[in-house]
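Below sits a lone chain in C-alpha cells, taken as the form predicted alone.
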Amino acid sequence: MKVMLLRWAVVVLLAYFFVPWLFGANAYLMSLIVASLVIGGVALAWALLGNLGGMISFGHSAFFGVGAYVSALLAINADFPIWLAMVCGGIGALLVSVLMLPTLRLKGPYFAIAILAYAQIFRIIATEWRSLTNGVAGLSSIPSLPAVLWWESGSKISSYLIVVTLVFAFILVYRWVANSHYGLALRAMHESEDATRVVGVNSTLLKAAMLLLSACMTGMIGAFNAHYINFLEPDYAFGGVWIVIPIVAAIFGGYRTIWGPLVGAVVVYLVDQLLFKNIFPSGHQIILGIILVVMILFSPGGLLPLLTVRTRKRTC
C-alpha cells in the first residue's frame, strides 16, 4: 500500500509540477502533450471496454463526436458553464450508447462492425442537421476552457492541467472497477460466459455497464477537445483518427493494464510527431504500423508489461 501511494505521489508530482515547469514555455510541445493525453483518454476508455467488457469497438469516434457537439452546442446556445457542458457531453455520449445496447447480442467482429456503423450514422446526422450543427461549415468560436490557478483561460498549461486531471480520474475509475467484485465477474466472463451465468452473474448487464461507462469517458474527452481547439465539424469530430490511433496506442502500451493505454498514447504520439514526422513528412504513420507489428510479435502484452518484466529481471 505504501509503495502504491509513493508511486502515485511521484506520478502526480511529475504531471502537475515537473511537466509545466520544464515544458511550459514551449507552446508547440505543450500542444503535442495535450493532444497525446486526449488520445490517451480515448485509449483508456477503449481499453476499459475491451479488457473488462471483452468487446472490441471500432466506433468510439461516435462517442467522441457526440460528446464534443453536445458540450459545444450547450456552451454556445445555452451559455452553459464549460465544466457543466463537458459533463453533459459525457452524459450525451452515454445516452447515445444506450441506442447501441442491442449490439451486445453480437460478438467479436460483428459487434465491432455494428458499432462502426453507428459512428458513421452520427457523422451523417451531424452533417445533414444544418440547423443545429451548421453542417460541414462547422461550429466556430466555441468557448475556451476555463482558467486554472494563475494561468489564463485557453492557455496551453491551463488546458494541460485540465486534461491530465480528467485522464487521472479515468484511471481511478478504471482501477476501481477492475478491483471491485464487478471486475472479478467480468474477468470470469472472459473464461466462460455461460459458467458465470450459471452462478447468477448477469453478463449482459455488466457488458452494458462497461459500454455506458466507456462511452461517457470518451464523450467527456471529446467535449474537452472541442473547447480546446474552439472549432468543430463532422468529419473531424467523428473521424477515424479518434479510434485508429487510440487502438494502436492501447495495444502498443498494453491494453490489459491500467496505465498501458496512457503510456502507449504519450509514447506513440510524441515519437510520431517529434521524430517520424520530421523524417518522413508524408508517410510517417507507416512506421507506427511497423513498430506495432513488431511489438505484437515480440511482446503481445504491450510496452508496459515488457518494461515491468525487464525491471524485475534486473532486480533479481
Contents of the next structure:
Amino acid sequence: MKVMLLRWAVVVLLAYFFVPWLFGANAYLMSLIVASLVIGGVALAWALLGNLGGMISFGHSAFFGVGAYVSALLAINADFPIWLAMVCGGIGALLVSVLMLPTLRLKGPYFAIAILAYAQIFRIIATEWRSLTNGVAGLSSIPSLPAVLWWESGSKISSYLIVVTLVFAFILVYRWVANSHYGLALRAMHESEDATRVVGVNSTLLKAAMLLLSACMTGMIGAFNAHYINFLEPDYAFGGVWIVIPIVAAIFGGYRTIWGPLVGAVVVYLVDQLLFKNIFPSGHQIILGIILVVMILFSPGGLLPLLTVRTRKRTC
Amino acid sequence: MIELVLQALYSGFLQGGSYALIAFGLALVFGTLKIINLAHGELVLLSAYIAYTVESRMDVNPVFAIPFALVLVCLCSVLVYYLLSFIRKDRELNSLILTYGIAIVLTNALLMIWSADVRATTSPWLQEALVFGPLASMRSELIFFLVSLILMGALWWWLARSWYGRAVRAVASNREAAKLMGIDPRLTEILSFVVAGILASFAGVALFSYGVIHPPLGEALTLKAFTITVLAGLGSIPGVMLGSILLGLAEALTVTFASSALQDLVGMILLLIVLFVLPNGLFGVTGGRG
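What I would like now is the form predicted in complex with the partner chain, since the data block earlier showed the form predicted alone; can you produce it?
Time for the whole complex; same chain goes first.
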C-alpha cells in the first residue's frame, strides 16, 4: 500500500510539476504531449469498454465528435462557460451511447459492425446538418479553454494541466470500477456470461453502464480537444483516426491494464508524428495498421504485460 | 416523376449486381471461418485501382485489368487468411481487430501508391449511354450486371453441385462433422478466400468502370457488404442477390429524392434496422446472432 501511494505521488508530481517545469517553455513539445494525452484519454475510455465491458468498439469517433460538437456549439451559441460546455459534451456523447444501447443485444462482430455504422451515421449527420454544424466548412473560433492558476487561457500549460487532470480523473474512475464489485462481475462475465447471469448479475445492465461511461469519457476528451484547437470539421471530429489510434494504442500497450493504453497512446502517437509522418507524408497511418497486425499476431495482450511477464520470470 | 422513379429503380437494380459480388465474398468467408473480413472492401478497392492503373498506363479498356486484378487480389485475400490462421487466443475478437489492421494497411497503401485523388474511368466505350424506352444506363453498368449474374449462377452451381463447393458449405454448417467426413477444413477455408478474392476482383473492376473511387471508399464497401449479408441472412444466394438489389434500390431512391450525400446513410440505417428487428435477415436460416 505504501509503495502504491509512493508510486502515485511520484506520478502526480511528475505530471503536475516536472512536465510543465521542464517542457513548459517548448510550445512544440507541449503540443505533442497534450495531443498524446488526448489520444491516451480516448484509448483509456476505449479500453474501459474493451477490457471491463468485453466489447471491441469501432465507433469511438462518434462519441469524440459529438462531445466536441456539443461543447463547441454550446460555447459559441449559448455562451456556456467552457468547463460546463465540456461536461455537456460528455453528456451529449452519453446520450449518443444511449441510442446505441440496442447494439448490446448483438454478439462480437455484429456489435463491432453496428457501432461502426453508428460512427458513420453521426459523421454524415454532422456533415449534412449545415444549419447547426456549418457542414464541411466546420466551426472556427471556438472559445479557448479557461485559464488555470496564473497561466493564461488557451496557453499550452493550462491546456496541459486540464487534460492531465481529465486523464487522472479517468484513471481514478477506471480503477474504482475495476476494484468495485461491478468490476468483479464484469471480470466474471469474461469467463462465462451465462454463468454470471445465473448467479444473479444483470450483465446487460453492467455492459450498458460501461458503454455509457466510456462514451461520456470520450465525449469529454473530444470537448477538450475542440476548445484546445479552436476548430472543428466533421471529417476531423468524426475522423477514422479517433477509431484507429485508440485501438492501436490500447492493443499496443495492452488493454487489460490501466497504464497500457496510456503508455501505448503516448508511444504510438509520438512515433507516428515524429518519425513516420516525416518519412511518409501521406498514408503514414499504414504504420498503425502494421503495429495492430503485428501486435495481434505476436502479443495480443500488449507490450506492457509482455515486459512484466519477462521481468517476473527473471525474478523467480 | 414516374420516369424519375423508374430510372432510379433501374440504376439501383443494376448497382445491386456488383454489390452482390462484394457481399457474397464477405458472406462466404464469414460462413467458413465465422470471421468478418473487415478488409474485404479494401480488396475490392485494390482491384478497382488495378483497373485504373491498367487503363491509365496501358491505355486499354479497364476490363482487361481483370486478369491482373484476379492474381493480385486473390494473393492478398489468401495472405489475409494466412495471417488469420496464426490467431489462437480469443479468436473472434482478435481476428476482427486483425482484419481491421489489415484494412488500415491496405487503405494507406492505396493512399500512398495512388494518392487521395478521386479517380474514374475515361473510356468512352464504357460510359456510353444505352437507352431502353425511359430507362438509361451506362454500358458498363449493364455489362457488369450481366457479369455478376453469370458469376452468381456459377457460384450457385459451385456451391450446390461441385465437391469443393459442398465441402465449403459443410465446413460452414459444422466444421467438426465436416472434418470427420474427410474434408480438409484448411483447404476449404483457403478456397473460400480465393473465391472471395475472385468476386472482389470483378466487383472492383465494375466499381471503377461506372463509378468514382478514392481510398476511403473501402470501409463503406465493407459496411455495405455486411449490410447485405445481414439483410439476406446467412447462406442464401438468392437472399444475397435480393438484398444487394434492395440496397441498390434504397440508395438510388435516396439519391434521386434526397441528396447523394445521404446515400451511405440509408445503408447504415438499413443495417441497424435489420440487426435490431430482423436478426435472422430476410431469408436466413434460424440461428442466433443476438
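Residue numbers count along the first chain shown, from 1. Between two forms, the rigid core is defined as the largest C-alpha subset superposing within 1.5 Å. All values derive from a computational prediction rather than experimental measurement.
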Original post:
Hey, core superposed, how many Å does L274 shift at the CA between the two forms?
Top reply: 2.4
